[in-house]
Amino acid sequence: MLQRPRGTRDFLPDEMERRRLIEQRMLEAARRWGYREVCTPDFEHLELFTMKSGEGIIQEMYTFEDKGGRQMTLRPEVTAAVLRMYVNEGKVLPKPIRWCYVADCFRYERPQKGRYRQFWQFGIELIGADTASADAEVIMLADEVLNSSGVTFDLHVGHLAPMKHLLTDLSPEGQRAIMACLDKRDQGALEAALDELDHGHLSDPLAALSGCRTIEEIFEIAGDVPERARIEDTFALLDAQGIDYLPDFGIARGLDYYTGMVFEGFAQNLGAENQIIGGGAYRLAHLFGGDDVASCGFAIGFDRVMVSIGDFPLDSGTIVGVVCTPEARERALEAARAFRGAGFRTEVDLMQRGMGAQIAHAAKTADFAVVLGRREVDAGTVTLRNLETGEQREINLDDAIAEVARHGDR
C-alpha cells in the first residue's frame, strides 16, 4: 500500500473545514484592514531565493530542474515571491499596496511536531510605506489577526537599531556572524564569536538588550541610535491602541534583509517548536530589479496555530437527507435541489437502499428526512421527519423548506 510522503498529511473533512473556517477569520481580518488577498506560483525560479538568503537555502528545497534545463524550486517561503510579483506587476499601483496570502510552501527537513515538509503560511505585505505608522500598522494587524484565530500567544516587539548600533565597529561579515548567534539565543557561541572578532566587551550590553523592557533602558545601553524617535512612535502608537506585547531587542531576525522593526510571537500551549508568527521592515525588492522600496510584513506558520488552537466543535448547520421509493426518484432529485437552492446541505440516497435503510442512514448524519414515495409524488407533496423528535408531517415542498429554515434559526 502506497503511503504519503514523508512530512506530509492527509486531512479529512473535520479537519478541513476547521482550517477554512480559521483561515477565512483570518483573511477576513486582514481585509478589514485594507489588505487585499493575491497568490504566486507553487514553484519560481531557483535563483529568486538564493538571491534572498544566500546559496546555502538549497539543502533545505525541493529543487528541479525543468524540461528547458532552467532551475526551479518549489517556494519555501513567499515574501520573496510576493516582492518578485511586485516588481513584476505592481510598481505602477498607488501606494502603499496591502497585499495578503495563505499559500503551501515546501521545505525539505526533518519532520517534527508543528513542522512539516509541505506547510501553509498566512501573510502580509505592506509595499511603500517607511514611517512608524505602518510599522506598528503590521504588528497591530498581527495582533488582530492571530486574535482572531483563537489562538493564545505571547507577542515580543523589538527593533535591530540598538543591536546593530553596538556591532557598528564591526565588518558586514562579523556582524552577520554575530546576528545569527544572536537569533539563536546561543550565548556562549555569542562570547566565542565576539572574542574571536576581538569585541568581547560587547558580550554583557548585547545580552542585557534581552532583558530590557523599557525604551529607557535600551538607549542607556545602545547609546545615541539615530532610529530613536522612530523607535519611540512605533512603541507609542501600540501603547495607545492598547496591544500587549513584550519588548524584546534581543529579536535578531537572522535574514539580512531586515532593516528595523521586528517581532515574534509564541503559542503558550506549544513546546520548544512554538513560534506561530515572524515579522518586521525590511527592503528586498532591489535585489529583483525593482526600486528600494521599504516594506514590512509578518508570516504566520498556519499550522502550528492549528495545532495549538486544537480540535472544536464543527456548526455544520441543518442537514436534510432525501429518502425515496424509485418511482419518486426524479421528484427526490428535485426536492434536493429545492433544498440546496435555499442553502441547506442535502444528500439524496445513491446506494438504492430500501426506504428504512435510507432513513437509518440519514438519522446517522442529518437533522431532517425528506420522504418521498408513490403517495407524496401524486399528491404533490413530502412528509418531512425531524430526525431528533420523530415528528413528521406531509406538507408541500415550500413549507417543508420553511419548516427546516425556522428549526436552522432557533
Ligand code: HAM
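Residue numbers count along the first chain shown, from 1. The term rigid core refers to the maximal set of C-alpha atoms that superpose within 1.5 Å between the two forms. Since this is a predicted model, take the numbers as computed values, not measurements. What changes on going to the form predicted in complex with this ligand:
- Once the rigid core is used as the reference frame, the Cα position of F266 differs between the two forms by less than 2 Å.
- In the core-superposed comparison between the two forms, K113 has its Cα shifted by less than 2 Å.
- Once both forms are fitted on their rigid core, the CA atom of D292 lies less than 2 Å apart between the two forms.
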The other form holds:
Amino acid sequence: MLQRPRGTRDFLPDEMERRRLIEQRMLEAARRWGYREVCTPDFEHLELFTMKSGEGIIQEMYTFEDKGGRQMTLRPEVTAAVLRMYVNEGKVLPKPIRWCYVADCFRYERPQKGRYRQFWQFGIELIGADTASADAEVIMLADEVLNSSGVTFDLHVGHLAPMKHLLTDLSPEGQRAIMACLDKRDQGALEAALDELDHGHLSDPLAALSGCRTIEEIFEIAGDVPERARIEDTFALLDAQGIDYLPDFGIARGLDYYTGMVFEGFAQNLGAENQIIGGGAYRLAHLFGGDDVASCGFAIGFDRVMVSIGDFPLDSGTIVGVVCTPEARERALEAARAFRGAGFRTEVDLMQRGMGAQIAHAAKTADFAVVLGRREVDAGTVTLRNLETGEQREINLDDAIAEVARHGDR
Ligand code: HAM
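Switching from the form predicted alone: structure of the form predicted in complex with this ligand?
Time for the whole complex; same chain goes first.
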C-alpha cells in the first residue's frame, strides 16, 4: 500500500470542517482589525529565503531546480513572500498596510506530534508603521486571534535590544550563533559557544536576562538601551488594555530578520512542540529591492492550535436523505433540489437498492428521509420520515421543507 510522505497528514471531512471553522474565526478576528487576506505562491525563488531567514530554516528547505534550471523552494514561511509581494505590488498602497494569510509551509524537520513537514500558518503582517502602537497592535491582535480559536496559552513578549546590547562585542556571525542557542534554550550549547568565542563571562547576564520578569530589572542587567522608551511605551499600552502577557527578554527567535519587539506564545496543554505563535518587528523589504520599511507581524502554528483544542462536536445542520423507487426518480431529484434551495444538505440515493435498504442507509447518515414511491408520485406528495423518532407523514413538498426547517431551528 502506498503511504503519504513522512511528516504530512490527510484530513477527513470532520477534521476539515473543524479546521475551516477555526480558520474562519481567525480570519474574522483579523478582519475586524482591518487585516485583509492575501495569497502568495507555494514556491518561490530560493534566494528569497536564503537572504535573511537564518541557517536553521535554510537547512530545512524543500529546494529543487525547475525545468528552466532555476533554484526554487517550497516556502518554509510566508513573511518573506508577503514582503516580496509588497515590493512588487504594494508600494503605492497607503500605509500602514494590514494583510493576513492562511498558508501551508514546508520544512524538512524530524516529524513528531505537532511538528510536520507540511503545516499551516495563520499570519498577519503590518507594513509601514514604526511605533510602539504598531508593536502593541500586533500583540493585541495575536491575543485576540488565539482567543477566538479557544486555545489556552501563555504569551511572552520581549525585545531584542537588551540581548543585542549584551552581545555587542561579538561579530554578526558570533551574535547569530549565540542567538540560535538562546532560541533553542539549549544552555549546554550556549555555554560551549560563548567559551569558543571567548565570551564565557556573558553566560550569567544572559541567564539573568532570560530569567527576569520586570522591565526595570532588564535595564539594570543590560544597561540603558536606546530602545528603552519604545519598550516601555509598548508594554504600557498592553497593560492599559489588560493583555495577559509575561515580559521575556530571553526570546531570540529562530529567524534572522527581527529587529525589535519579539514575542512567542505557548499552549498550556502541549508537550515539547508547544510554541503556537511567533512574531515581532522586522525589516525585509529593502533586501528585495524596496524601501527600508518597518514591518511587524506574527504567524500562528495552525496545526498546533488544532491539536491543543482537540476534537469538538460539529454542528453539521439538518441532513436530508432522499429515497425513491425507480419510477419516482425524477420527482426525487426535484424534491432534492427544493430542499437544497432551502439550504439543507440533501443526499439522493445513487445505489438503486430496495426502499428498505435505502431507508436503513438514510438512518445512518441523515436526520430525515424524504420518501418517494408510486403513491407519492400519483398524489403529488412526499412522505417525510423523522429518522430519530420514526414518525412519518405524507404531506406536500413545501410543508415537508417547513417541517424540516422547524426541526433545524430547535
Ligand atoms: P516561526 O516561529 O518560524 O515564525 O513559525 C511560526 C509558528 O509556526 C511556530 O510558532 C509554530 O507554531 C509553527 N511551526 C513552525 N514549524 C512548524 C512545523 N514543522 N510543524 C508545525 N508547526 C510549525 C515564522 O514563520 C515567522 N514568519 C512569523 C512572523 C510573521 N514574524 C513576523 N511575521
